[in-house]
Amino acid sequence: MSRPLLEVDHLVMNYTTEKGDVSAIQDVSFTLNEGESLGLVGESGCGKTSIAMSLLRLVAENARFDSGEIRLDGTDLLSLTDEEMRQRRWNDISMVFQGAMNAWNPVYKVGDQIREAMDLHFHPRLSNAEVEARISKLFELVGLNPAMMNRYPHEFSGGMRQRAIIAMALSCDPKIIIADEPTTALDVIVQDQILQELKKIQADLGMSIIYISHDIAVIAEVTDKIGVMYAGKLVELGSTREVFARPRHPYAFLLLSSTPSVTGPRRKLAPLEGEPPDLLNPPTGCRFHPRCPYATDQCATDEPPMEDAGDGHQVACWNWKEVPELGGLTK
């Protein structure tokens, strides 16, 4: 059994605005083991990226951590000073940011931008020749010609920019990489290439990866387990195979029911109706109850706790036993 590397424990984070507090992360807990891949999925605005930025302590100035811990190798990252946290970024935990098209400074060569990240964060310090050799190896690792390090971002295609972003995230030998929508704006062929590249790198280097996406089908390709987010809360957590075979939470069920599959028997797609709630004024009880076909009076008043649903599943729902079999959708 691999040991726990990252432990998020009852994390609560709000954004302070002129209209009031936005409940971005509400009592979220999960564990990431060494060498494991976790996918966080859900609709836009459900808190996935807020969790990612919280793990790196790169949240906006109006963000406020009200409770909880983020333990990396047993150290609570929320208790570190800004300088201590800066030393942990990229060395212990790094990120493949969303939107590679806009992630690069257009007036600097790509290799120089990776070199700057290494100069700021990598320990021990390397000579110029050692840095150049390392960047060359990183480019080869992600499937790029090392000569490309001396070119500008506009000379890269979208897929090449994304690969270079992955190379930058790997530059300081992190234990964990967070990949936030790593295939956004790429065509499906390049998407698959990037995901398979990440999967191979993870296997070769033994690192842990957190994937963040609204596309649950993409997450299924590369993860060991899945966490389903809704309105700032983690509502279901389990192995990827088990969540796809038998989603327990009504939201996860409807999310998968609206996703077409080329495997298994033919089935009618079911739409996920309604809109996510306003997190300035979230619903009482279960946040999904206004859209849930299985909701009861209790769902509107009492917030469901995370409970064991068997097969390594955890689910926050009063009526998860009423959720039917999905019908043929498997990983």
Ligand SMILES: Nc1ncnc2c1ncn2[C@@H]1O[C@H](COP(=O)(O)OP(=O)(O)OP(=O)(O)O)[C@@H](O)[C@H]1O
Given for the second form:
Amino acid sequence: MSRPLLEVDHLVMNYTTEKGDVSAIQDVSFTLNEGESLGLVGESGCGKTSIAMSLLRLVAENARFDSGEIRLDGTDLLSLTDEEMRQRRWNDISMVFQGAMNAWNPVYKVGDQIREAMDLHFHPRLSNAEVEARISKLFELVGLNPAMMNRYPHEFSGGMRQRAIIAMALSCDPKIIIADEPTTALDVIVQDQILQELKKIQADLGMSIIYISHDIAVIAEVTDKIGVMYAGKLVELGSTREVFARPRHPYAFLLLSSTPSVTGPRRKLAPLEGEPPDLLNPPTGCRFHPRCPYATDQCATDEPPMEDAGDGHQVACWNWKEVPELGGLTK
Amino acid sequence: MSQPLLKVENLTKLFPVSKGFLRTPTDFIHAVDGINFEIQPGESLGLVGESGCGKSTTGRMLVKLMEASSGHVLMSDKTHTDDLIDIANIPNDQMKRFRRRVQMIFQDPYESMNPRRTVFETVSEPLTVQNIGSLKEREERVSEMLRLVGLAPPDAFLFRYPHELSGGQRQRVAIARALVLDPSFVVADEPTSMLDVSIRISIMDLMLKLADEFDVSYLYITHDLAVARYMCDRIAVMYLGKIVEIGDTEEILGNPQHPYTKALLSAVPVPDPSFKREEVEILGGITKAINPPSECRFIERCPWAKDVCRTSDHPPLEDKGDGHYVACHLVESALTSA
Ligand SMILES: Nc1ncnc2c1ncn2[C@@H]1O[C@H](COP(=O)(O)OP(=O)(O)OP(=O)(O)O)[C@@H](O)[C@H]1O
Ligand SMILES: Nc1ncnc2c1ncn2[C@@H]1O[C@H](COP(=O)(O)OP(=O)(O)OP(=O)(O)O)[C@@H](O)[C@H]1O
Ligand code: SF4
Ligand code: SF4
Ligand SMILES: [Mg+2]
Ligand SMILES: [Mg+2]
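What does the same protein look like in the form predicted in complex with the ligand, given that the last one was the form predicted on its own?
In what comes next, the whole complex appears, and the chain from above leads the way.
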């Protein structure tokens, strides 16, 4: 099944600011296959949204791509003209933006706002009736009553607004959807319903999805593959099952050890000491070294490369072999 | 059982739904609707449920930041008698003492500190208000608190302003402030939900450690059942103003009885991809209890509702054994028919 659809290859991106460069994406590589779901997880400020915005080339004006490629079906998106990129956006890759459910324009009907997005981006030009039929179908797909398309955003609950955002992201029939914290502000029951629906839509339409979340439990529910980020770097990448069963990077290990769960034995959690670094002045060597219990002298000076730890499970750490088994978490 | 620290009786809060000026309101949100529970000394009770179910309103009434529409909050007051006193009737000359014994920690570490006050001013303020100690003694006490909450060395933090602190550090300051007067009861309203996971655990561990050391009781408000499990001895599940189930934490999570608790629990994402969750059905429904009907508050969303649910009032919380209380007609009949 799996043909590489999207390849991010040694991507480096900095934000230029008065105080200096913010190193938001540092040498990140990963592949997304057709029909696959990939999760990017990490704490606030580690660069998740920066990666998402880079894939759509919708980064802030002060963003600067210094090296690397983002290849979609073999074409480097960073080398396209603005117009060529505009053609691909929404049609090839679309996005559920972080916090978008609160960004509906209150004075227009929800259906009209989706129609506008389709008018701007959708390739096959559709008649009004066709657009309406399509929105209607999309609403059903995301679990909304099609009649709701003639309602205003304030008549939608939070969960309904997010479903409509997902319908909009699907409107141009993309190959890839990036969902940036798609359920973060929602109650757990609504979150679960939306995640299950996304899973089903993905399977039915054979789409690829990149999920972005700070919540590893959410990522565990919906993805085939997971990338753990720390301070602008991808530090571990592998199948979700593998990474959760046997995290190799000390940060991934501690993140999993410090996540409470309603299942499994009730256990003491291991806190991660310290705080994530300021990306204006990221630590030298391994960016995790000031907080890492496994750090050795080398870690403060040399940046660890991504290394294969078996079964395509990759890790960027000099001492990954020292990281113990995760006791009890997956029993 | 020993004398509770806190006893809540039929506590209720109705908010009028305003319908234009000068009109007497006829519609009310039943934010908290006749709830009952107790908290033992040193115990931590988790209050969980969806957004808008009345958790914060409950917490605010317990610390007298908001007045109840009806019902009572009774608190033990060891220094006087063994009796429980109604916090609504605390005489003015004893209010200061009450304010000293109960504290609240809020969700947003960015709003819980005045931006123009230093850490020292924020943490020492309760001492100043209570007229406790000389300036030097207060300085010592504040330094001690900062060390306890992990802001060490204290000298490095005492004269910082909020914008010079991270979110986690601010929440530590809020905890130091809440605990500086050695309270016996603290309402913690989602104290870690705005923080990153890595910081969350150290704050939770800190609160557990301090509870242990100072014998503090918590009402720990959270929408996250996994967090409640980590923090709390018992859990109360709230749905639209009602407590629908309450009991020991492991009992509630391992043996949930109320249809809502079951649905809530089954929807919690689990950080283990090999775990297969049980799907529990729940219907869509209202999210605000405005003039709710007298039947079970959950009836609209309950896939198991039977005739008895439609013809009876909202079921009372009943003991199903070992302090596990459930408010559901069917759970009761299931047990009696068994
Ligand atoms: N336009 C910008 N200019 C300068 N710095 C920026 C800009 N946008 C983001 N940053 C910084 O880049 C880093 C990565 O930010 P990003 O939004 O990608 O993080 P994130 O992982 O999505 O965080 P969150 O979980 O909070 O959404 C952060 O340190 C952030 O402060
Ligand atoms: N001051 C107020 N005036 C009017 N209605 C209010 C007020 N405070 C709360 N409410 C309403 O009372 C109900 C309960 O609110 P409350 O804030 O206690 O919920 P909660 O469980 O804390 O929710 P969340 O998880 O979102 O914090 C909600 O319907 C809310 O809209
Ligand atoms: S490279 Fe060194 S500091 Fe970085 S995670 Fe590995 S052991 Fe820790
Ligand atoms: S009382 Fe009836 S409607 Fe209410 S939760 Fe129980 S079964 Fe459902
Ligand atoms: Mg983000
Ligand atoms: Mg609240």
